[in-house]
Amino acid sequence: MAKEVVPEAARKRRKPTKAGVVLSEQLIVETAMRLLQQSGREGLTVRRLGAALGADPSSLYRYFRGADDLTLAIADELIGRAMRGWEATGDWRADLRELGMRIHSAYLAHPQAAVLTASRVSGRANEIDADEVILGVLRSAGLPDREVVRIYHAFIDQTLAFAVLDAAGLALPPAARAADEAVWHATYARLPAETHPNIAATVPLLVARMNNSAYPTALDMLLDNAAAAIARARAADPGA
């Protein structure tokens, strides 16, 4: 049986522990994403997270009803980490590509918590925020809600394939990473044009361009759609 989180109010009633740290389910996040990016997936643990602490570990089942539940405080860490600050300009593809960097940039800054959680939903209160701005960005260019939940749905899924894919090519041990990003240069560069006609003829573009996220370039592709049902709706409703 889980067991039960304690109120937050009850929470703020604790004593230091033995460390002197006043525990708090912010503190426990924060110390868990430096635990992940220090050690990787395989270094948080219960066990070192109260080491981390000075904390018992069962004390931290007053937050958290167990792993999963971390995981997605961690979720929601990273996405209220991509909207602090944020403000609307009031144009909708500038807003929503300025959303998408930030998301993608706060993931990559964490790369082991990206790949730990990027696939998750936690319905917590950061994430729950940055839906309502997507959508609301997207319903204040004048789509039809059905084209804004399908551009909200690519641009989310996108955005968050992109942080994943870029952020494990980072949570990479520094030697594999280095070997992949030498390829490009040590195998692509040499294929000659007599077998390969069309990496020969673009190889020196692939080579400035393989090893950089590509999610730039995605995101404003799916702005161009975004754009052009944007313009189909205006034309079957001049008046909207």
The other form holds:
Number of protein chains: 2
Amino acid sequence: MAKEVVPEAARKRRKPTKAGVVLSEQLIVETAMRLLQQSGREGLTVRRLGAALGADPSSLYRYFRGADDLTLAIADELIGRAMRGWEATGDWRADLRELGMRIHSAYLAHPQAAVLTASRVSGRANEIDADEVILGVLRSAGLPDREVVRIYHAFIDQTLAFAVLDAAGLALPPAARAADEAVWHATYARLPAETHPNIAATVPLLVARMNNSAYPTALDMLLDNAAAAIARARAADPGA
Amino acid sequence: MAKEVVPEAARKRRKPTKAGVVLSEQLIVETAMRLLQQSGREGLTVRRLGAALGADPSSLYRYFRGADDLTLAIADELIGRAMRGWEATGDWRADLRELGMRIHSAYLAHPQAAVLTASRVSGRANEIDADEVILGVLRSAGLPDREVVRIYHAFIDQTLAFAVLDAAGLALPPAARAADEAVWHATYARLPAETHPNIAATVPLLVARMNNSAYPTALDMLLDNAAAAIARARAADPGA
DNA sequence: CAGCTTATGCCAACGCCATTGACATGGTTG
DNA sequence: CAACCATGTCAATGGCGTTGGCATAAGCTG
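Given the form predicted on its own above, I would also like to look at the protein as it appears in the form predicted in complex with another copy of the chain.
Zooming out: every chain and molecule, the one shown earlier first.
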């Protein structure tokens, strides 16, 4: 097999596979995401990906160094989809809120991919561009870099943390997901009030609320905090 | 192999393995967590767990239905460790803060285990007890159940979300972790100011801040929000 | 203590998996 | 048009989770 993967841009000879498919990094990533969505994390194996593409599994090693490299490419594609079509309005708060909600939504749209790539740093183009954009929004609001970085850090961590947590609930393999849901009805809902009075008293409310995300609320809390920091910065240096 | 796993409490015949070890659910879970800590997620396989215990891999299926069942047991042990020794002080805010920090710390102490068990609902004893305790703290503060559940939901999701995100950074296999860190120095730190001015301007600050958790700040935001809700409830119904 | 039952651990085997090296083939280039 | 070599394929390796059948000894019964 190849020692080195040829960068996508340098590919010249596009040779169709036996099944007549012309491979590309893009096609492989898209197919991998489709497999993830269809059959969950367990559904994505090199062999099955090869089969789904109509190519020998070992062909994929011409495009990715290994499974981990493919994972990073999927991570970058997720961020890319979140950012696609976004444009700054000039209102930092609206922009940041929109960015947060877009990332959250993009992850929830592909929960298995989101969990698979949780907290990886791909260093690929889309990820870098997103970071550049977020930092730019905060810096344009007139914050000193120290505060920019504090809020950037909280923003990106909180967004990814909720995105992954919310995605994880959707991403469980059907069996595990069914088991987890059954726990609520079979275990929690049947706890006697004598031993677990607080759960017993609130179980209907708990069940009703469990499927919503707390992210929007948390995001607004963070934006309030950022607004206060901006007001402070303006008061300290009105010329800025 | 056994159709059904014998519950730990019902075990009578404790037969040592060839290597002289007497198995138990507790011993297996502890050994699994040790393997996770030593060699990461890839280090925990049924075969290696058997070897580490001095038992045939298939013996473990007498204690757990499969790998997923073992995962849930690890999840429950993690929560159990977070709660061990905790006692209510009667001050809801201090209690809730302490609970959040304990869960966060317990996860960070076993990052690989934290990631492995991310967002699973075990329904086992320790998890149920923790939920009962948290709900109890909020209800004792004089909130109506509707608000209790709203804040409980945000609290537990935010805590687990940050715990898992922060743990994930520590939990990467050494190779991947090294790769991710290298990205910061090899890729981000070298981006030219012409194309990525905002990253270039803030990179030293970013690198310095990256290793801290934003969880304590986010937790305090949530506690502020809860305090406001409690004040509202008291104003609306002074008799409560 | 003797004998029985059966829980428990062990063995061998199955069909997956990721990854690799050697080889075949056909696109591109000169 | 011919040669090169990037790309796809094949076959093999070693590891994985899981299972069925079997041996053995723990604890019960008398």
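In this text the structure is predicted, and so the values were computed from the model without any measurement. Think of the rigid core as the biggest set of C-alphas that the two forms share within 1.5 Å after superposition. Residue numbers count along the first chain shown, from 1.
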Legend entry - Core-aligned C-alpha movement of Asp68 between these two forms reaching 2 Å: no
Legend entry - Arg48 C-alpha shift between these two forms of 2 Å or more, rigid core reference: no
Legend entry - Is_shifted Gln26 between these two forms (CA, 2 Å cut-off, rigid core): no
